[in-house]
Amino acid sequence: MTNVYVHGVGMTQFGTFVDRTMKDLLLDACIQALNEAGNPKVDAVYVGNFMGGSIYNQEILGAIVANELGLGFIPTAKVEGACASGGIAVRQGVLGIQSGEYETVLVAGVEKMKHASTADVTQAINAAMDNDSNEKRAGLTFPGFFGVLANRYFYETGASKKHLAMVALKNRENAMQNPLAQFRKPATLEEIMEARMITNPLGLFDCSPMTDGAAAIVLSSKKSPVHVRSSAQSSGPTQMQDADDLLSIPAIKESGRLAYEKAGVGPEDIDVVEIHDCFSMTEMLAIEELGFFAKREGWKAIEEGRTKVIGDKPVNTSGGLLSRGHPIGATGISQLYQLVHQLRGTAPNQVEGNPRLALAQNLGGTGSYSVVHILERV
């Protein structure tokens, strides 16, 4: 257990903007955050971002934060971590005041995304994969990875490209909800499945988005009705070919199980996840890795609508990575403000029965990190 305690969230529209830069987009979600918290004193800032240097030339994107926000001359970082990034700043962020050197810290996340060229995006995403490999010499993507392990799940299990769409769906439908959510176009289970294909048997709709948007939270050691029960980070495998099964994703796995101890719970404790679902496929296996169905068996709770809002289970009511939107930096963040407003009664997709706890889990590359927060009601 710790003792840190959320103050204040703030989250823009995800999407794509134009008119904003990336600068506009971060310091308007932490305004948001510190405007909910009371303006506090902030003793340090992390900012999540995986893509400012290479795509958009901005780093040092914590020092602005201050220096913008007038919060004097206190530590900054920016924290790097892949899709994961957003996760791990809010750890450090979690880590500094259980240290006793900080009392209250500014975490945020943002990425600029839209105004690069999909080739752009994807070479910069793939810094996110062991290059120097065989495999990234024989041209894997990340598509290509997921692709593969749906293709195996389905050999594996009774699983079908049909539960895919159907967890696709699920999150759309979500998203259409979620006034912040990038994309709340209806779609239907056969639009869904008739989708361009990606790679087999991934098609458009089973991957996240290009998406511009940032999430800010602030943390403090001073009481508050959401507490910080555990945070937990693990690394796994960078390449397909060190990985022992292709259905599971150890750091997934371990981040849950290191959760779950220091909170003193375990997953039929949880009320409501958002879980990192850069593909369909991605949701499929976190939802076995975590201990909420069994493995190899996920795909009977989505056609069982076990996972849907009004399920037992109830993942991704955000809408996801994939509807939401992915501003990689941001990600692990904005999972957190959803979660955050389910605890206070006052999210998009409410669910019913008051939750008491809420799991957040940020993956990173192929399955190299993933960040486990629970959040609880007090």
Contents of the next structure:
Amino acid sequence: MTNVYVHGVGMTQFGTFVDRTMKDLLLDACIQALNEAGNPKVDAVYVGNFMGGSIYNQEILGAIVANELGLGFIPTAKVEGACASGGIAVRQGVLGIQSGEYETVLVAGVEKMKHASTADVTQAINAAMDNDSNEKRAGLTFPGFFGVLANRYFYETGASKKHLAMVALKNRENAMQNPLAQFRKPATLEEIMEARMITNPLGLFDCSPMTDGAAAIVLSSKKSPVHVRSSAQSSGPTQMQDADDLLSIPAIKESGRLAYEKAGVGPEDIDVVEIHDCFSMTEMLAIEELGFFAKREGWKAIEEGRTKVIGDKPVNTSGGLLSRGHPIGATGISQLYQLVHQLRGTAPNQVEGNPRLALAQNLGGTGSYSVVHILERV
Amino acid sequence: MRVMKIFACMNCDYHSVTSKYTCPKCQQGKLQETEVSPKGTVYSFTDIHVAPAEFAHIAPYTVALIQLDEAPVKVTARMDSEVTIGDAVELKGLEEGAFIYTKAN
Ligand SMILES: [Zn+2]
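Form predicted alone done; form predicted together with the partner chain now:
Below: every chain and molecule of the assembly, starting with the one above.
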């Protein structure tokens, strides 16, 4: 099979940019990535975006990128997979190269959220639930799903709100060193635990924020020092009430299993990880589902500091969704931005010992989509 | 309400409160509608303080995942009061497509 390599990455500052347009953010990230790649001839563009249509009234993002950057009359598409839009867009690029159709693909992700009210954004995010379900009509939300999950997790394990706070604190401490992160102000465990309740037991710091931002990556079959060792994607139940085991997200587990299988490696071989911590609870569960820690024991690994930058399995050295920020369509690509820098040895919170294998996991919906990419320094 | 409609696979032990074209577990069987008691216990819950625009007027409200007593099926419902895991609950009614549950006496 054709190998796929990373030739360039780009990322805007994540945060509140009410005065910058979606196009401006998108092109900024694309130009950074293209410059880093030496401005190659691009054969196709994929753009990950979730709510450009619903809250910003802007579509045709792929064509805008091709046109504004003068890439020629090449094929482009927007990819939507809720919060996994960016990761799925990257996977489309990988598949396009592996098929032999394209040599070089530009993949970007973008979201504009901060111009809208929280209620309107929450409503727009709820488009990633099944409108026809009694569950959505009951008033369940995304944070709500992970709140229900967290209460059960607490009930079945020794974990408590303090463990969720430890995840949020770790990611905040990482973001403080990341110049592109949205939240770089220090926080304390007490402050996190006492913050305003969003959906019991999840407080403000347990939930990823609304963010403006963009990220981009240039992929090619031509060799580079960063190899996309595997790309895998899975679906899962779109409703909480259909979960066989509430404390499992099958899409994460299955996408991880497939990615390891294709790469011929196991969780023990991974040196650095970016996980989809849309909520602190999600990170606790994902580190179990991806096989880094035993089922129902993710909270112990967190308590022991094993997922810190200096731990044996560093998770979210960028600050994660919780503190780097979560501009939905850009998130999956910003994970790869951090990991590419980790493999080059140029990341904020650089992991010691020249990491060789890096894993990114990007989730959409209440476990509806999950994408895993494993990158390798070659 | 006396009954809860559920769907059972005719080929394996899969059950769900939602219908599917084909059983997601064995990927072979068709699902057959059947009726059970809506009574159950709270498997887990959350109190939603920050709600989407369409529910903002009733926030904070409680959403629970309810394990039915008579079938291996869980149902997401809105509660009419706060609950905790293990509480016995019963169906109070339907409201715009949502199951509304209440604590059993
Ligand atoms: Zn079946």
